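To begin, one chain is listed below as structure tokens, in the form predicted alone.
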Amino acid sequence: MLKKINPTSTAAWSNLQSHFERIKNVHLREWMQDGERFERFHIIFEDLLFDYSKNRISQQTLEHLFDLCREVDLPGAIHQFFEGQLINETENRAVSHMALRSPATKSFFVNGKNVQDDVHHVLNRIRQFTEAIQSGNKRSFTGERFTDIVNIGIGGSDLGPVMVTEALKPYHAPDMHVHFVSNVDPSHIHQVLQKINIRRTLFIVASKTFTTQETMANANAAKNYFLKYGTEDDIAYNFAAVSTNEKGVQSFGISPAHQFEFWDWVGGRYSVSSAIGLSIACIIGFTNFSAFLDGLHAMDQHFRHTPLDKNIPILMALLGIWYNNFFEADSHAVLPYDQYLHRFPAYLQQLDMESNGKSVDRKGEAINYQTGPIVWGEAGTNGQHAFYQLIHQGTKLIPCDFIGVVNSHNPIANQHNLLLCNFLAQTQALMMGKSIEEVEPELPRDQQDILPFKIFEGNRPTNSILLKSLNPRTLGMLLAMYEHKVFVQGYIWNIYSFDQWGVELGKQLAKNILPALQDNSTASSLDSSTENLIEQIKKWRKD
């Protein structure tokens, strides 16, 4: 059971508040006069570099933050986390996605049971399945090789596989294509079905319960389309499922040999390293999928065993708390300077905001301090021409993570250097700004009236994260780094990060509204706005 400590009641929090008042107006220009600052405020872990020197902190700031960790017993919480204890107390579950990437030779206990045999049994089945797909030994109902994979899921069953397959496009098998359907909007499934040859397509239905409304609607649409070309018996060839609902899977027509399970101690937004990653393994191959799991595990071990002052996820989490709770920064931008990572911010939105978007603490009491930030972002340099104006000169303080990749998979002319110089220039500009003394000499005497508009305050904090290259292992490390950052922040904020009751209410209400949309009865027992919207929808449909 996790401790239930209000962080604002700690001595460390009080010390941080006093410290904040003393240094809040110190400019990063002043901090950066220290020639040793980068040396002290960066960490290299394997092929990943984390530079946090461009933050509005001193060593004393960090010491106060480390005191906070110790006062709420973060090390004890990490121990419970990795020991498979029931830290998701509102759902009475363990949170043990780290077991999914732990080697078979290492024990990992969940509720007192070593789960590694179960985990690696499923992984071995995934290996056999994906190798058969890629080799052509497993074929469509027509006897043809599979050329397309369609993953049907939503939330964690979609965002993770989409992001990883996009990030690892250079590792895709030749002559194979992967597609994703998540939105219940029929236009989504329609667009994908128009792109594929149904006779050479493997459909993967990803739903733990096999009852998720959006996923099953899309799965049935795909099935009905498939049955225009094949029979009910043929479904066993061209469909697979990632689910624990054996009865529901078989009723759909999917062969038990094509069902892959995962467990209730795997949360949806942490499930990309489970069988939910089946579509990833099919498109990049199991060897590369294993390297991805190894990268996740490597960062798990770094997080579990590294002291506070050298622990990248903990430092990231503490910096976020520093800005969120003391500078009152209510959002955080993630800016990957690599096109393959263009879906990474969307993935992190679910990881972070569904985890830490909570207003009740672990005692069930209302919280009077800020918890999870709004997470958003876009791939550079696109974002520079969209929203960087607000980051540079707006009234809001927006801490940013800049993610760069040193060696490109596509070294065309000088373009990668152009990308990296923009990455470096933006972090420098946000840090340094541009003073009135620097602007004045640039303006002719008759244009001095525009001087205020060209001044940049600077003092905008950033983290710089560099990967030597973007490959399965480094991507795994990057993902696990953010996973553990979210855990640390949620624990310190005294909230439960691994439930998501906030998504349930809308689903419940949707079930009540659906009958009113589908028949001619008048909507009732609803608010007047919703009732009238339903009636207008019906009217326009008749027209």
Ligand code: G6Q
Given for the second form:
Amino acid sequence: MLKKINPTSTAAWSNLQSHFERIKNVHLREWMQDGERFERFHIIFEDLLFDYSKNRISQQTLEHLFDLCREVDLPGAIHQFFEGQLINETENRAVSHMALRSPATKSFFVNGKNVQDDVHHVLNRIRQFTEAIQSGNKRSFTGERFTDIVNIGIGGSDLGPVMVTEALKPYHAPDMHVHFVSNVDPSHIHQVLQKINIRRTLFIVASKTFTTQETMANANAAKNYFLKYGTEDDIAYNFAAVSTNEKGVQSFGISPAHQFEFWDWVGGRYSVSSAIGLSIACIIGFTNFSAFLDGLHAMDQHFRHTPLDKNIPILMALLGIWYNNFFEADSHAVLPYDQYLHRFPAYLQQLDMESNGKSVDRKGEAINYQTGPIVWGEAGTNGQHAFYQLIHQGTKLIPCDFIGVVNSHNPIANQHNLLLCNFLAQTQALMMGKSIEEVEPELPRDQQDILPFKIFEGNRPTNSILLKSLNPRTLGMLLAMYEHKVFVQGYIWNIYSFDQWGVELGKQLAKNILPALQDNSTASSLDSSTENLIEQIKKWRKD
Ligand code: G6Q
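Could you switch over to the form predicted in complex with the named molecule, since the one displayed so far is the form predicted alone?
Below: every chain and molecule of the assembly, starting with the one above.
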């Protein structure tokens, strides 16, 4: 059981509060007078650099934050997490995605059982399967090679594979394409079916439960479309499934040879390193998929064994708490300066907001302090031409993570330098701002009236994360870094990060509404807005 300590009742929290009052108006320009600041406030771990010097902190701030970690016994919680204890208490499950990328030679216990044989058995099957797909040894019902993979899944069974396959596009097998269908909107599957040749397509139904409404609707649509060309028996060739629900998969008609299992100790949004990554392995090949798992594992080890003051996920988490709970920042922007990472903010939205968007603590009591921030973002430089105005000059404090990649896969003229100079300039501008004294001399006399609008307050905090290059290993490291940041924050906020009861109510109500939309029955006990919207939908359908 995780400890249940209200962070705001700790001595460290009170010290942080008084410390905040003392330093809240200090400008980053002042902090930056210290020429050693970068030296003290950055960490290089393999090919990943984390620079946190552009934050509104002093060494003293960090000391108070480390005291908070010790007072709530964060090291003890990390130990419980890696020991595979049942820390997802509201679902009575362990949370052990780290086992999925742990080497076969090391035991990894989940609730007292060493799971490494199971994990590596499935990994071996994934290796054989993906190698057979890529080599052409495994073929479609027509005997043709597979050229298209369609992953059908949603939420945790979609966002990870989408993000990773996009991020690792340079590693895709030539002449193979991967597609994703997630939305129950029939237009989504329609668009994908339009693009593929059914005779050369492998459908992967990715669903932990194999009962998710959206996924089952799309899987059935794919099956019905397939049956126009092939027979029921042919499904065995062109469909595969990733699930914990063996029975459900079998009754869908998928052959046991194409079933890949995972376990209830893998949460949906933490499942990208499980068999849910099958579509990734098919498209980038098993060697690259292994390198991705190794990167995740390397960061797991860093998180587990590195002291607080050198531990990247812990520092990221503490900085987030500092802004969220003391500066009252209510959102956090993630801004990747790499086009291949364009789905990274969407992936993090689920990871972070579904985990830490909670308002009841581990004792079951309502919380009276802020928990998870709103996470959002967009690839740079596109974001610069859209919403950066608000980050620079709006009324809200928005801490940002800038993520840059040093070596581009596609060096074209000086474009990559143009990208990186924007990355660096933005973090500099957010930090330094532009004072009245700096603006004034630049403005012609007859334009002095616009002077107030050209001032940048600055003092806007950023983290800079640099990868030497974007490859399977560094991507794995980046991803695990955020996974563990979320763990640390949720633990300190005294919430349960690994359940998601908040997504249930809407699903339940949708079941009640569906019959009313489909026929003339009326849904029970509806409010007047919903009732009238249903009426209008029906009326416009008849028209
Ligand atoms: C993630 C959630 C959720 C889940 C989807 C899909 O942590 O649990 O996003 O991944 O609802 O669920 P299935 O994989 O069971 O279809």
